[in-house]
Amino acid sequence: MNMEPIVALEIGTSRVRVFVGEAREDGGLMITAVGDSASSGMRKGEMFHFDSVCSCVETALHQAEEAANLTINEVYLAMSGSQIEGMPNRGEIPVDGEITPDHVEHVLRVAREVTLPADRQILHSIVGQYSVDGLAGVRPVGMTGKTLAADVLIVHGLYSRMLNLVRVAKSQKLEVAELLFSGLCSAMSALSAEQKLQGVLLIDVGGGTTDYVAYAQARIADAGVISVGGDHVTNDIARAFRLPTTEAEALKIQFGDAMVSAAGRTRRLALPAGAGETPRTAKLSDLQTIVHLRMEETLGLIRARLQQQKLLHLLGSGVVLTGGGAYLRNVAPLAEKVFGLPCEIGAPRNVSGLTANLAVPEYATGVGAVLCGYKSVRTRAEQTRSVWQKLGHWFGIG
């Protein structure tokens, strides 16, 4: 199938990235170019300075266009932010007989009919599982029963926040093909079918937010955003040691640790000092404690949410960490301690021809957004082909 390149735009708190993907002859997908710019004008996944964000997008876009040797006109836009929420919902209809595709369409319409405040917009409506007369996890078409139920996860956000990011794209003469939740994009690229089947929690730790997506019994059971990310750890260090954020970030990268070590109680670190300032030192364990407490709190908020939803015991494959925050030393052992589950660092895996510099945790969202776009294009093409086949059958063509 001939297909135009698929382009994803990721506007994050720390970085703005553009990913270009192209279909291979074997039906796979390959990332052929990446544009990357430091982000400015974003805080906790939310835009506070329109022109600054536009400038960052322009830089990343120009890099990707030059690397891919093409003009980009359309993007799949990945977004996060504390305003994004996941809401499980169930629809149920009487059938009293054989279940047909029309019944399935009907029950999905009922499940997706949710009442949201006027200022909120649905981003995704994800089908979880069907139940017939209380028997869950079935493929209902052809079965008989009295009631058919469908569980869906509604992912929604503030319309104004979404519109502002769309306006950024349009300022660069880009059309937005779809708006995508960043957490779902990361899950699309970093999780295997086996992990989803066994149940798994993906946590993407970004600069200003932490996204999470939980799979239980091969379905997306919950998703959401915690408005805390790696930048908050940096700010905690800056306040505790009275440092500029740039120096606090460097200290975090070089010595930060999500677990407090015994050696850290005796080792001291030289703190950056300005001109004319008295040299200062701090215990390594103090730095480790600051990092540990913030990360433990963030992961604990997700654990509390999943415990409330009664999902923790369904996560047989444990926890997968992606995003720039996955580089934090010993963050995986901390996650294992918080959730009581095995944890691994994840990276994009479901794309052909990934080079070592692309198969990294911080690219999970962008690569996943390209995959989402690829899936959408293929689905639309298959639907169009199906319509033409039906028309051909009706009119005796072919």
Given for the second form:
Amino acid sequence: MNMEPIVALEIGTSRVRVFVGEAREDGGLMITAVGDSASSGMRKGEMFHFDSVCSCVETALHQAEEAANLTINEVYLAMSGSQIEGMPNRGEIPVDGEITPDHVEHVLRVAREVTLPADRQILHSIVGQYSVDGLAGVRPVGMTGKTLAADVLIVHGLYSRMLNLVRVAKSQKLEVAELLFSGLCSAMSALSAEQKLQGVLLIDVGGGTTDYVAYAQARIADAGVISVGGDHVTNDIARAFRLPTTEAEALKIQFGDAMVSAAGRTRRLALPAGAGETPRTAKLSDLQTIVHLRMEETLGLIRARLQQQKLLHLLGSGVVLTGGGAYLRNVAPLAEKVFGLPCEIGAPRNVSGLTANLAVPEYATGVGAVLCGYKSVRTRAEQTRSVWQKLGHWFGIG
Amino acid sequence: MASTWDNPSDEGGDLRCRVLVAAVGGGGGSVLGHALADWPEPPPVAAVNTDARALAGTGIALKVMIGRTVAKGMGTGGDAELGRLAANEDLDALRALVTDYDLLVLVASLGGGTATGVAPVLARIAREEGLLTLAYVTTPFEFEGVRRQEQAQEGLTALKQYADAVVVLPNQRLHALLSPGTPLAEAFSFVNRMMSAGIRGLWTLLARDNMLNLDFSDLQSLVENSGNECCFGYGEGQGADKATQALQKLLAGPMLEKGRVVANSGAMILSVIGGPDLSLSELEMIHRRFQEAARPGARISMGAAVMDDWAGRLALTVLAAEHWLPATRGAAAETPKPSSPFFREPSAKETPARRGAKGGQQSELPLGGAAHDRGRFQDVAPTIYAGADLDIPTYARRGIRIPSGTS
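Show the form predicted together with its partner chain, please, the one above being the form predicted on its own.
Below is the whole assembly, all chains and molecules, this chain first.
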């Protein structure tokens, strides 16, 4: 199948990235170009300065266009922000006898029919599983039964926020093919089919937000955003040691640790001093404490949500961490402690690249967005083909 | 916070806010002795006194005897100067007592010699060691005489210089609650009961994982709005209309001067302790009643804890800023509070006041002021989750002390 390159635009709080992907002969995906710019104008996953964001997008876009030697017209846009919420929902219809594709379409329509406040829009409604007469996880077409049910996860967000991001894209003469929730994109690229089958929790720790997606009982079960990210850790450090943000960020990257170590209690760090200031030192364990408390709390909020949704014991494959926050020292041991589950650092899988190493945690969202786009194009192509087949059939050809 | 999972962490102990409750003098000792009697998980408690016999008689395990030379193991006989000398004689012992903690809750009955003389010294040492100090004090009944009254006022003024917040319960306000024939001993025992209820009400909400938590930023915000003087009220109710009863006792009772304190106050903390039958509508009603009674724009934080054996019972503790202080920093500067750490540099947001700069080398952010300093998130909507503003550092919300660096 010959396909146009698929381009993902990820507008995050700390980075704006563009990924260009092309389909390989074997059906896999190859990333042919990456554009990457520091992000400004975003806080906690939300835009607060339109023009800054536009110029960051422009920078990243140009980089990618030059590297891939093409003009980008259409993007799959990955977004986050605390306004995004996951809502599990179930639709049920009576059926009489054999279940047909029409029944399935009908039950999905029912499951996706939710009443949201007027300012909200559905971003994704993902089919989890079908049940026939209470038997879950079946392929319904062809079976017989009295009731057919579908479980879906509806991911919705504020319409105005979506519109603003689309406006950013428009300012760069880009059409938005689809808006995607960045957490789902990360799950798309970093999780294996087996992990999803056994139940897994993906946590993408970004600069402004922490996105999570949970798979349980072989289906997507929950998703959401905590609007706390790496920036909060930096801010906490800046506040505690009275440092400018840039210095606090540097300190976090060099010494930040999600666990408090015994050695940290005796080791002292030199704090960067401004002109005319007396040099100061701080205990490493104090820095570790700041980071530990923040991360423990954030992961704890996700844990509390999953516990409330009764999903915690269904995560057989444990926790996968992606995003820039996955680089934080000892964040995996901390997650193991908080969730009581094995935890690994995740990165995009089965994706080859022309240039850089793509298997890094912070690329999970962008690569995943390309994958989402790729999948959606293929589905559309198949649907179109099937329509033509039908038509051809009617007209006596094919 | 929502981190309610059982996590017998080896490091956990170090990362919680370490609280020491210290009773200074005989009165403070009786209050805490009372409180400890049925306190399921008490914090570490210490008794500080010059009087060897009083120390021996108290139920508090950790005893710090001071002023052996000046007071010779006796009481101070109502002489605050003697109390001060006794404290100065044993500065090292007091320093050793507080040094490993983050928050000191100081309990004293001002007016007596030991409490009045020692409490400000202990608060000063706590500040030098970088602790935050919350003092719960009573002031004498009028019948105790003018001298004790005056001495108590002097002690209060001195204490306010060093404590981060002083919660005052004027005994005289309780007078109206006592029937005319009440024996003296019973009057004091009633005071003790009220004080211990007030301390426990706040402690329970701060220390445990509750249905509706209070965190240290709530306390900070109160302190910031209070000009470091607060008062508290306590009311209990039983049966079906327990919330109404508790409200009635508080808002019409003398502890909050028939609601006058609530009407004037700029910030309040409501702590509700109830049984498993505590209902949302009761909490809503309590919150609404206070909101209606308070002046517009008052900051009201509410926490609720459920105790298994409290069915059919409800206790409501209110901690309120005694005087209205507009929340703006500029206005705070108009209030002459040169001695309060929170108003030391009201306009200089960029250079937070250095605590403890006098004695120790350590400096840190002050308790108040920090509450609303959201750093880089200043200009965006706060992330409120289960009542907590997640943009405020976790350590600050939990009251954990991080020294801002040693030069």
